[in-house]
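Presented below, as structure tokens, is a lone chain in the form predicted on its own.
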Amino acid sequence: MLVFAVSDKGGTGRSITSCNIVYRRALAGHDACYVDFDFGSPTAGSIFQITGAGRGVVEGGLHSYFGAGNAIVEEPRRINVWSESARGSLRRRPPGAGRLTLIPGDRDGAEFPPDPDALDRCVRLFLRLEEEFELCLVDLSAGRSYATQLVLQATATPALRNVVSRWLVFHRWTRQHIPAAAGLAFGRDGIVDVGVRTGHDERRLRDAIRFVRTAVVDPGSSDLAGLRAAQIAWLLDCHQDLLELAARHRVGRSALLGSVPLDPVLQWREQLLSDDDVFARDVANRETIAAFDDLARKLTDPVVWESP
């Protein structure tokens, strides 16, 4: 399965949530791969804490594979997170876990316009990864990017047309991010608009899109117990306004895959959340881990992806 992670704005938590989804799938025994198509900022290596790949790799990454680096390579570099992470809790593959692989971009890489050769290479890469991994999550650059254009063209080709592809549109739970996410999915030059122009079936592409809300503040959370009654009432009003705004922009409950609560660890440091962070060190919230597990499960739940 190919899953494409997109957001209209930076700072949505797209990459950190996507990394944690891939991590939770691997822990559950599935072979999972994270592909860093955030060509303008290939920094997923820092989330997995891969030494020397925090801003991409020096050579052999995806930019080199697509001919946008210093030298063209026939296969992009693969990093085994279980063996190459600098974080102690990630260095050993847990019993029963699947493979956890990162395919990074090149350091100081940049966006590049797709050409026929890049399209052909993208199709071949996706076919190999889809055959090898149970989940292949492709993290795309924010906004209406060349990366998004490239994968829409690739997934419209006959070779990939019957491969299961799904789209996750990430947005923060704010008045600015909700309409921005809807515009990226359904607006002019958005995913559906560009997809139809590249050969996708409109209904099928719409059905493959779900939204993920991040940094969601739950007014009923025990973490907010210190707030005054008037502040809680104000938060409830804000939450209700956002629910109505999301419904008007077609990103409401029927289009929602899941929500990730505001978590202090993720606000201060972009990292994978392990069970040790929750149960042993007590620095992260178990609700956040549950949200990541829920998102990872729903990716392959056919009921969730039925037409709204």
Partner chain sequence: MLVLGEVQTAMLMHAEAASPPLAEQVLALVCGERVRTSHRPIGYAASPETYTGVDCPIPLRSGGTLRGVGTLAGRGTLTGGRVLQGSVTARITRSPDGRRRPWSHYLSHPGVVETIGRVDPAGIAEAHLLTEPASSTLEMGAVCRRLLVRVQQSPHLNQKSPFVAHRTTLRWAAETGTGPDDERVRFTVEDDGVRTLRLVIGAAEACDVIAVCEDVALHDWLLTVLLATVERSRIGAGEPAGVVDRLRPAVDHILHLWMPAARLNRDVMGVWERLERRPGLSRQWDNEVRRVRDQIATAAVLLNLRRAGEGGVATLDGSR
Given for the second form:
Amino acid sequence: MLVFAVSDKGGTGRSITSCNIVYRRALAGHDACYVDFDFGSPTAGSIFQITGAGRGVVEGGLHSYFGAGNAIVEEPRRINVWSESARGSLRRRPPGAGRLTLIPGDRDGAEFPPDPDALDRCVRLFLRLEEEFELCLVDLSAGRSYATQLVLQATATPALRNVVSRWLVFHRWTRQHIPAAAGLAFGRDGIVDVGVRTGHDERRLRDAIRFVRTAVVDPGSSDLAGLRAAQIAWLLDCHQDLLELAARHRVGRSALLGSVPLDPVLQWREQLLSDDDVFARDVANRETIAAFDDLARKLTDPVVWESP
Amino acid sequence: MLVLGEVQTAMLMHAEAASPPLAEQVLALVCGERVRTSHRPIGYAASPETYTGVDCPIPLRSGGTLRGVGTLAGRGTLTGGRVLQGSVTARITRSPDGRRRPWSHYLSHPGVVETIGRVDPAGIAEAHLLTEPASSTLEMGAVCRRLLVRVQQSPHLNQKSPFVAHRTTLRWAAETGTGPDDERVRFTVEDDGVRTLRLVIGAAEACDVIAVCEDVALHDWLLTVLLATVERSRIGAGEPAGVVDRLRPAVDHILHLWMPAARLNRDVMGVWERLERRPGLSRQWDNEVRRVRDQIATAAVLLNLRRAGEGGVATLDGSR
Amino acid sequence: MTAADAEFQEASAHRRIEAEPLSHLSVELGHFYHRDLASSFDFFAGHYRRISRWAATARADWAERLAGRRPRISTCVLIDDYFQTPARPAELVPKLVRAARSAGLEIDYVARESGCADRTTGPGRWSPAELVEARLVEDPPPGTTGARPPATQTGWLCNGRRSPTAHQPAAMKAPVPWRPPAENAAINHSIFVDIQLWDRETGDRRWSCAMLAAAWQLLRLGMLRDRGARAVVPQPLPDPLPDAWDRLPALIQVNPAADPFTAYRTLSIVAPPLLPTEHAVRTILEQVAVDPDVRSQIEARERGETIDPPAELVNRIGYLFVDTGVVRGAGSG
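Next block: the form predicted together with the partner chain, after the form predicted on its own:
Every chain and every other molecule in the complex is listed next, the one we just looked at coming first.
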């Protein structure tokens, strides 16, 4: 299964959440891979804490593979996170866990315009990953990007038409982010609009899009016990207001995959949250990991992906 | 004779095992050339040969290099309608004159790479098995991958694998023409699905050497996939029904494919005989298969007991 | 079991190659472009008169090589009906045959150029041009490891390394600087050619003259097979000749007493303006890997006649560039 992670704006926590989803899937025994299509800023290596690949690999990553008309490798490098992460708790594959693989970009890589060669390479790459991984999460640059256009073209080709593709649109739970996310999905030159132009069936593509709310403050949470009643009432009002706004923009309940609570660890240090962080060190919230697990599970839950 | 090769083995991306006509369609890589098929003792199809021109340094174990010019021969094969292999080879010979010749010369001897300079078969063979993929050496792996992707993206396939399986890569080097006492077989299992096979054997045709290496790659892949499936199934830790669910794809799609040396010529049978003594691939396979069958039998018994407990009495045939 | 191993074979696992009857030499008696094909009888008669003495020399050469055995030599003419439609066959074919006879030459076979581009009656129904294209193995510039697919410019084939193309660079990256092209087999200096194999000017794929001529050479050499079967087989002259070229078989045998169409070697006697095209044909043929089984079948037949097979395919092809009279419309491509 191919899953594409997009967001209209930067700073939504798209990459960090995606990495954690892939990590949870691997822990659950599935072969999972994270593909860094954030070509303008390939930094997924830092989330997995790969030494020497924090800002992409020196050579042989996705930029060398696509190469803007001058590709230098036939296959992008794969990093086995279980063996190459600098973080002790990641460095041994737990028994029964699946493969956890990062396909990084190149250091100082840049965005490139799509051309027929890039399209062909993209199709071959996805087909190869579909062969070897149960989940292949492709993290795309924020906003309307060449990368998004490229993957829409690729998934419309006959070779990938039968491969299950799903889209996750990440947005913060704010008045500004909700319409922006809706616009990226359904607006002019958005995913559906461009997808239909590249040959996708509109209905099928719409049905394959779900939203993920990030940095959500839950007014009902016990963490907010210290707030004054007036503050809680205000938060509840805001939340209600946002729910109505989301429904108006067709990003309401039926199109929701899940929410990730605001977690200081994610805000300050973009990294994978291990069970260790929650239980042994007590620095992260149990709810955050539960949210990642929930998202990871729902990716393949057929009930969730019925027509909204 | 020195032959170098690489085989990549993968699951065909198709929901069902490919029928013989479908196998012929997806392996028809060169128009006007036939796909060779055979049906006994196991379904097998091989694409026509494809050739890729090379002119590059060939590394030696000593650290030096030789210039090699010629063509790599490649083909795709499909066994049991399920296991897809991309196989690329080069016979290494010495060029009689110390310069590159017109290209048409090399196309008169397809599948041969001529070295300009003295051939050191053992040095080339060892370096072939050692080198990390580097841009300056024969990139057989890239040619394998291109062969595999051509098949996998065929419009005749539905691109739906019954389950995901890691590819394996077998790099091999074979010297033939040695005396019976000097015969050697060295099989190495490395990380991330990479294996190497070094053969020093008696008189054998290149095509038979290639066949035995493809056969070893095929069976090593089957074993690797089965081991991974058994490990993920969480025998002993998970619910029996869940364990059986996770084992089922292997039962449905690969258990019947184990058939070492099914189509080999007698000249290269010795390679399998040695591999069966040590590391004993069939021994390990049989063991894992027994484990899978035991799990399924146990799960069936447990299921029956549970049904019996829920009401009604279990009878010998499992009906109530 | 050792000595008593059973023998087992499955028919489909082995390859059968159909054998062709073979002459020693196939001589092409000139090549006309469309504009010339509308000319008078006298034009063709003059053309064949100029060619006949060279054809006679070729015949004498083979008689000497075979030391007393009768050389099997067939002649042929290729009519350009691919890019334009010439006068109808019923008119043109008899005119050419009579004109050749007036110069003492017999035309044995007439082929249509579009026969190299049309689907054949072979099992896969591939056209000869498609069969050639499928067997192209590009001449690798030094440094080619196989890591990347050949730098194919779709529809083009060259004999070396092209200049880098001006790709739109990635965002904020510098463009690639210019570099001259280089011929792989250059001796000191390059003669680099880049040959167009086909275009899509007319919507469908339209093969170039060079590509069709390469297929034509391989047909004459009997080197093309469609799943082991001969790609094009000569048909008897239809009586009466049809009015439309596309109703004529791709290859017809005009002279019932002729030696076989396919031959160990070919000789084309053509006017010098055709040199660029033939250079392109050679460049293509140098990059064609014919089926090794077909090659060895033909080589075995040659050795059976005590003739040494040439080491390389292109060495089977000979040319005489001589004045064959006015040639209009000739040019490369």
